[in-house]
Structure formats: C-alpha cells, structure tokens
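Here's a solo chain for you in structure tokens, the form predicted alone.
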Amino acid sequence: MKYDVVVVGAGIAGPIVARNVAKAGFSVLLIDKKPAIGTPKQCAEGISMTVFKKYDIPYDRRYINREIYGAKLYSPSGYELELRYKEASGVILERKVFDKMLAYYAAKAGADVLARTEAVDVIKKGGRVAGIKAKHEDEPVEIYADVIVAADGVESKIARKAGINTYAPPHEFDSSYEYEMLIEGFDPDLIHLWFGNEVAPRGYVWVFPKDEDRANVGIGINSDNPQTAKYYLDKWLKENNIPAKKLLEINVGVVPVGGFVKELAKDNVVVVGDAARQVNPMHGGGMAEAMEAGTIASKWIVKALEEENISLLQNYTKEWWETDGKRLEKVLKVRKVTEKLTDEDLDLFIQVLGSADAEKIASGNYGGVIKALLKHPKVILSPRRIKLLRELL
C-alpha cells in the first residue's frame, strides 16, 4: 500500500490530522490497533465547549453526554469553591462514540481508515523511514508513505523506532483509575474536584456527571507513589460513604504530566498528542491539546506535500513550541509549585478565593489570581506562602 500520509493511532490527534490532510486532497490512511475505535476509553471525558467551533467538529448529540455549567472545588478540610455559568461551558463526552466519529469525519473527508491494524515497526530505506510494517487482522502488511504520523499514545512505538526521543522518567507520569458508576448527591450540572495530599497526592479526585445519578468517578496521582491510584480512589469512596457496588466500567491509564517531547518532527515523521506528551500538566487533560497539535501538524504536512519539501515539517515543532508549547510550559511551572502546597495551604486558598478568581483559573489566568492571593492578610503573614506564590509569577 502507498499513501501520501499514514497516521498511526485514532485517538484525538490522529483523526484530526487525517481529516485535515485528506481535505487538502492528499491520500491518507488512518490505522488503529483496536478492533473498535474509541474502545476502551482512558479518559474522564470532559472538554470545553469552545473546541467544537475552533476545530470544526460538529456538536453532535450522539457523543455529547451532558452539558456542564461550571465546577466545584473541595479543599482537604471540606471548604468549597463554586464556579457556575449561565450558559454551558463544557460537555461530558461519550468518548467511545466521539473517537469513532472523528475517524468517520476523516473517512468522509477522503481518508482510508483501518481498525484492528497494529503498527509494529517502521520500514527504512536509504537511512530514512519509508513507511510502516503493520498487522491488519493478524495479516502482515507494509504501508509506504511520504509522511508518517505517530499518534499512537503514550508508549508511541513508531516515534521511538523513528529515532524521536520520547523517554520520560516515571515521576513525570500520573496514574489514573476511574469508575463509571451510579452515584448520587452531587449537582449533575457541575464537575466536582477534590484536592489534598492525603486525598490524591499531586492530583485530584473527580466526579464528572454523565446522568443525574451516573458519573465518571476517578483519581490521578503521581505514578511513583508507593500506593496505587485504586487504593486512593477506594479510600476516598469509603471515607465519603459512597458504595462502590454499581460499577458500569473501570478504566486505568497513565498520563504524561511532566513535560513535552522536544523534537516533534524528524525527517518525514511527526509525533502528536499523547505520543508527544502534549497534555495539560495541571489537570491531566489532553484532548484540546491534541486537537491543537493535530491542527498545527496537519497544516505543515499539507504545506510540505504541496511544495514537495519535507523539511517544512520542522515548522510544526517550531510553531507548536512558540504557541501551545509556550503556554503549557507555564502551566507546568505552576503545577510544580502547587506540588509543594500543604493541605493547610489548599484549605486557605480555597477559602479566600472567590468565583471571579476561579473563573480566572479556569481560563488559565493564574497570574491575576496569584497577585490577589499575595495581597491577602493570611498569605502576607506566611513568608513560605509568599515565596511559593512569587515562584509562580
């Protein structure tokens, strides 16, 4: 088989690239090792309302599970901070349908799509990657392409085999564990987040409602923790008297939260999404980041093919690092400082922050919130807290 572009992995970034490049008139093959694209999910399924228009994705009720109007944050001692909008600010997706529909949109744009097709190696000719070796329904196939896109998740076999350094130490990953379960007593119009070093070390517990009485209930913690994420999640459920007896689904995953792959393009191979560790290191979400990276990557793939100049792919690395990469580096800095916060710090900050501050946090405007905190009397009395907050500015 020969294509202009082969995309390995049909999560979020892969289908965006495949759709955009196919729309430009080039031949594209999108492959995924799973027999059913989108299954199993490894995600809390929450995403901002803004992505649909920004990335030209239909607002389709087939994968919109529930509209969300804000968030509620809980401190270790139970202080609460609520942010509620009049209009829906986000949605809880049905990822199993959403991912498959993204692949469908790629197919509708002209791309070929093959499920149950696992990339196992790259083909090299003349010292350059010329394609990939794969197994389609257990039958070996060779797929040649001018551009190879590694969108094959955190482990990214293809990027590694192409010589792109994707290594990160265990501390730079979070472990997540999630039940989709029946649960009552939480406002289903809001997402709910609990913080605390005893609750979820370096992370948080989430309840993302999918129905009035059904939600994704999960946790993310540092992956080098001596205890498992499941241990902390079950402990939280028990301490909050929430029975874990109606579990509809269990999801386990690893989230890259410690930094990003430096070299996003090497010769004719590009790496996007989780494979490039393009994840928000503060909350561990990566769907919007994957859409952005896929959009930038596809723009430069199209230009490289139009001008028959593969070296233009290097502009993907340059543009991403100057835009989203620059933003996410700042977020990473914030997260590293928040790791030093004690439970008492978290209690205090959630007590003194108002809904306007929460709105700034939600929009990524950490600077304004930090400046407000630095003026608060309870913060002024603590040199350690002042030092921590100034590290963020």
The other form holds:
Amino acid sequence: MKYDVVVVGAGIAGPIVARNVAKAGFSVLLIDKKPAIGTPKQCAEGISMTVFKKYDIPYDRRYINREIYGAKLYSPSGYELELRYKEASGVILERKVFDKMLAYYAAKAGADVLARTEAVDVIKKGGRVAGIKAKHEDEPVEIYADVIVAADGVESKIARKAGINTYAPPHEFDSSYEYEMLIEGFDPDLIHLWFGNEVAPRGYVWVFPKDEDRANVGIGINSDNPQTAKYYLDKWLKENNIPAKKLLEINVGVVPVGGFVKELAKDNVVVVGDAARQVNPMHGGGMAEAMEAGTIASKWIVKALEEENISLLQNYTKEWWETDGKRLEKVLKVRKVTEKLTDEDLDLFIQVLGSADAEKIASGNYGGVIKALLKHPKVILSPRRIKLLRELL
Amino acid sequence: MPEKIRVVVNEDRCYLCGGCAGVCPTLAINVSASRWEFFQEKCISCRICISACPVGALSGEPLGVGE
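Based on the form predicted alone presented above, generate the structure block for the form predicted together with its partner chain.
Below is the whole assembly, all chains and molecules, this chain first.
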C-alpha cells in the first residue's frame, strides 16, 4: 500500500490530521489497533464549548451527552467553591461515539480508515522511515507513505521506533482510573472536583455527570505513587458512602502531564497528541491540545507535500513550541508549585477564592488570582505560602 | 543498582491500557489490542511500569544470578 500520509492512531489528534490532509486532496490512511475506534476510552470526557467552532467539528447530539454550566471544587475539609455560567461552557462527550465520528469525518473527507490495524514497526529505507509494518486482522501489511504521523497515544511506539525521543520521567505521568456508574446527589449541570493529598495525591477525583443519575467518576494521581489509582478512588467512594454497585464501565490509563516532546518532527515523521505529551499538566485533559497540535501539524504536512519539501515539517515543531507549547510550559510551572500545597493550603485557597477568581483560573489567568491571594491576611502570615505563590508570578 | 527483576502481568487485572509501555524508558513492554508482552533483554529493572499501572496488575519477580 502507498499513501501520501499514514496516520497511526485514531484518538483525537490522528483523525484531525487525517481529515485536514485529506481535505487538501492528498491520499491518507488512518489506522487504529482497536476493533472499534474509540473503545475503550481513557478520558473524563469533558471539553470546552469553544472547540467545536475552532476545529470545525459538528455540534452533534450523537456524541454530546450533556451541556455543562460550570464547576464545583471541594477542598480536603469540605469547603466548596462554585463557578456557574448562564450559558453552557462545556459538554460531556460520549468519547466512544466522538472518536468514531472524528474518524468518520476523516473518511468523508477522503481518507481511508482501517480499524483493527496495529502498527508494529517502521520500515526504513536509505536511512529514513519509508512506511510502517502493520497487522490488519492479524495479516501483515506494509504501508508506504511520504509522511508518517505518530498519533499512537501514550505508548508512542512508532515515534520512538522512528527515533523521536518521547521519553518523560515517571513523575510526569498520572495514573488514572474511572467508573461510569449510577450516582446521585450531585448537581448534573456542573462538573465536580475534589482535591487533597489524601484524596488524590497531585491530582483530583472527578464526577462528570452524564444524564441525571449517571456519571463518569474517576481519579488521577501521580504515577510514581506507591498506591494505585484504583486504591484511591475506591477509598474515596467508601469514605463518601457512595455505593460502587452499579458500574457500567471501568476504564484505566496513564496520562502524560508534562515532559512535552522537544522534537515533534524528525525527517518525514511527526508526533502529535498524547504521544507528544501534549496534555494540560494541571487537569490532565488533552483533547483540545490534541486538536490544536493536529491542526498545526496538518497545516505543515499539507505545505510540505504541496511544495515537495519535507523539511517544512520542522515548522510544526517551531510553531507548536511558540504557541501552545509556550502556554503549556507555564501551566506545567503552576502544576509543579501546586504539588507542594498542603491540605491546609488547599482548604484556605478554596475558602478565600470567589467565583470570579475561579473563572480566571478556568480561563488560565492565574496571575490576577495569585496577586489577590498574596493580599489575604492568612497568606501574609505564612512565609511559605508567600514563597509558593511568588514562584507562580 | 536495582535488584534485577522479571516484570509479570496479572492478566485478570490488566486492561491492556498501554500505560506501562508508555512510561517504560526502554521499550521493554509492548501492549497490543489483544496481548501484553515483556522483553527481558531490554528491561532495566526500574519498576516504573509497576508503579504506574492504575490497577496494580504488574509485579516484579526477582531474577536469579545469570538469568
């Protein structure tokens, strides 16, 4: 088989690249190792409303479970901070349908799509990657392409085999575990997040509502923790008297929360999404980041193919690092500081922050909030807290 | 120097999520859609995969001298 572009992995970034490049008239093959694209998912399934227009994705009820109007944050001692908008600010997706539909949009744009096709290695000819070796329903296939896109998730096998260094230290990953379950007593118009070093070390427990009494309930913790993510989630459910007896799904995974890949393109191979560690280090969400990276990557793939100049792919690395990479590096700095917060700090911050502050945090504007916190009497009396907050400015 | 181990999987617990392969610094683990594979010759016994597994499906068996 020979294509202009082969895309390995049909998560979020892969189908966006495949769709955009196919739309430009080039031949594209999108492969995924799963027999049903999108299944199983590894995701809390929440995404901002802004992405649909920004990345030209239909606002389709088939994969939108419900609209969300804000968030509620809970501190270790039970203090609460609520942020509620009049308009829907985000949605809870059905990722299994969403991912498959993104692959469908790529197919409609002209790409070929093969499920149950696993990339096992790269083909090298003349010192460069000429394609990939794969298995389609257990039959070996060789796929040759001018450009190879590694969108193969956290495992990033193809990028690594092509010589792109995607290594990140163990502390730059979260372990995550989630139930889709029946659960009651939480406002289904909001997402709910619990923080605390005993609750979810370095991360949080989430309840993302689906319907009135069903939710994606999960946890992310630092992956180098001696205990498992499952241990902490089950402990939280037990301590909050939430019965775990109506479990519709169990999903697990590891999420990169730092260690962004420096070299995003090497010769004719590019890496996008989780494989490139393009995830928000604060909340562990990576769908919007994957869409952004996929959009930038596809732009430069199209230019490289149009001008028959593969070296133009290097502009993907440059543009990403000048834009989203720069932003995510700042977010990573915030994550590293918040890791040092004690439960008392978390209690205090959630007590003293107002919904206007929460809105600033939600939009990524940490500066104004930190300045306000620095003026609070309980912060002024603590040199440690002042030092921590100043690290963020 | 870490104790040399062989990483083993409890297949009943494993979800084939691929996280262990993702954190492995030496590509000593491969997770396909249907199976988990370990390559002893690449393993450096760092135990990162064992810690990262969200469900505790991996463990390390000590290797004897010469294994």
